[in-house]
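Take a look at this single chain in structure tokens; it is the form predicted on its own.
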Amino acid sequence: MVFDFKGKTAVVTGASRGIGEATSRHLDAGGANVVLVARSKDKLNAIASELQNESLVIDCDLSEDRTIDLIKSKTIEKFSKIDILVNNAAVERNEPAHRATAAAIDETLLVNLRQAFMLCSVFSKDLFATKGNVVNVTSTAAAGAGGTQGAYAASKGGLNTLTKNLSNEWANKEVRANAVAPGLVLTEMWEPTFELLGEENVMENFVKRVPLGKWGTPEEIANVICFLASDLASYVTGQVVRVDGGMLNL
């Protein structure tokens, strides 16, 4: 599926895989400029030279606090504007409460929705600017659907909330606010816990609670989120869209 982001911009955090590079490559093949935020720079720049638009490699640590300035700074100097923020970089963690540890916690939160909310504070009044938008990836298992993922499922629930206040504070700056919360989809992040449990074993078993009986691509969750970045959907705001394959819903 193709969108119409000519001229806008859009910058997006984890885009060296999964998602965020799907999202990614979806936003520059409708035409946008796109600025790479991610820790791998080899990986970055071998995206950004395949894109056919004007694009922009951040590689940065988002747990580290300078960050968040270096990202802002870089994008306004390159492009003079932001149209589109996509947060979908995160820390996740598969362990136990009762094996937590503060400083696991403490990562998963600062990453998960700390950072992401300070991108949007500081990009706010270019974002208003342009009328622009917010599009953060969360997860299921904010629903408590992600059994000992309790950092991370606090940290997207977190996300979702913050999202719908975000929507409600700058809808009168004409800035919408959506979130595209994904269930299984096969991406790298899930390897620890094939590495685990199993690869063959995690996929046929998991997959068991989807009522479409399989698990979603980067693609099919890039597809919504640059539905809500587009103007298409430009009467959506508020909303927590989730791309599980129905797996809620039982």
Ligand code: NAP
Second form
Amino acid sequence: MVFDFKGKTAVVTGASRGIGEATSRHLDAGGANVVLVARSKDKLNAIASELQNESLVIDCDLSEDRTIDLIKSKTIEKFSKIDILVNNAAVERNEPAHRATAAAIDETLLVNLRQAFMLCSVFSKDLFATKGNVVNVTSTAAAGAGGTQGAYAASKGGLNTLTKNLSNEWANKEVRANAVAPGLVLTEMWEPTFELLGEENVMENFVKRVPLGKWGTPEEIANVICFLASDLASYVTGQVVRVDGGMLNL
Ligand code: NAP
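One more: the block was the form predicted on its own; return the form predicted in complex with the named molecule.
Every component of the complex follows; first up is the chain already shown.
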């Protein structure tokens, strides 16, 4: 589905692959100027070269503090405004709580939660000016049912709560904030799990928890992100929309 994003500027973190790449392509197809943020410069440039509208590549590491101001200044310098912020970048570690290290917990909370919050904060006045909106990409892992994902699950639970808080705090500015919580989506994020447990085993067995009986695609998540980011969702704010084939209904 193609949404109407003509004249909009959208910042997408984690745009170099997976859900962020699909979201960037959908936003572009709808007419948006997309700011593509991630560490992999070559991948970002390759995606940018295929987009139809003017775009901006910002290759940077979200675990570094200076990155936040860099994203803000380069975006405003190039496009003078922001209408849509998609906080999608994340790191995921599968490790039992008894083996968790402070460094690993810090990195997960930093990239997945603190920097998403900081981007909302530094872009706040620009979003007020355009009556823009934020879509945070969280996870069904926030429910805590997966196990061995303590820091990741906590970061996503925190991002869900932040989303609701922002939706209330910014409602009088007509800035909406929503979250999309994917379930099982086939992306590179699964590679460490495939290595650990075997790809065939994971593909066949994990999907037994999904009533729709299949893995999701990045495009299926991007569709919902784009709906929430679009004017079609003008009366939707503070929501966490699960896109999980019904997994958490069980
Ligand atoms: P992915 O393929 O691993 O992509 C993650 C993206 O985040 C990449 O573009 C990566 O780019 C970027 N990123 C990671 N660390 C970064 C850092 N320090 N600085 C800048 N960029 C960074 O994962 P995905 O599956 O598309 O996940 C996208 C979102 O969906 C994440 O928030 C994830 O938690 C959520 N989600 C995914 C699933 C799933 O089943 N796949 C399920 C639930 C939720 P570089 O490596 O180029 O920096």
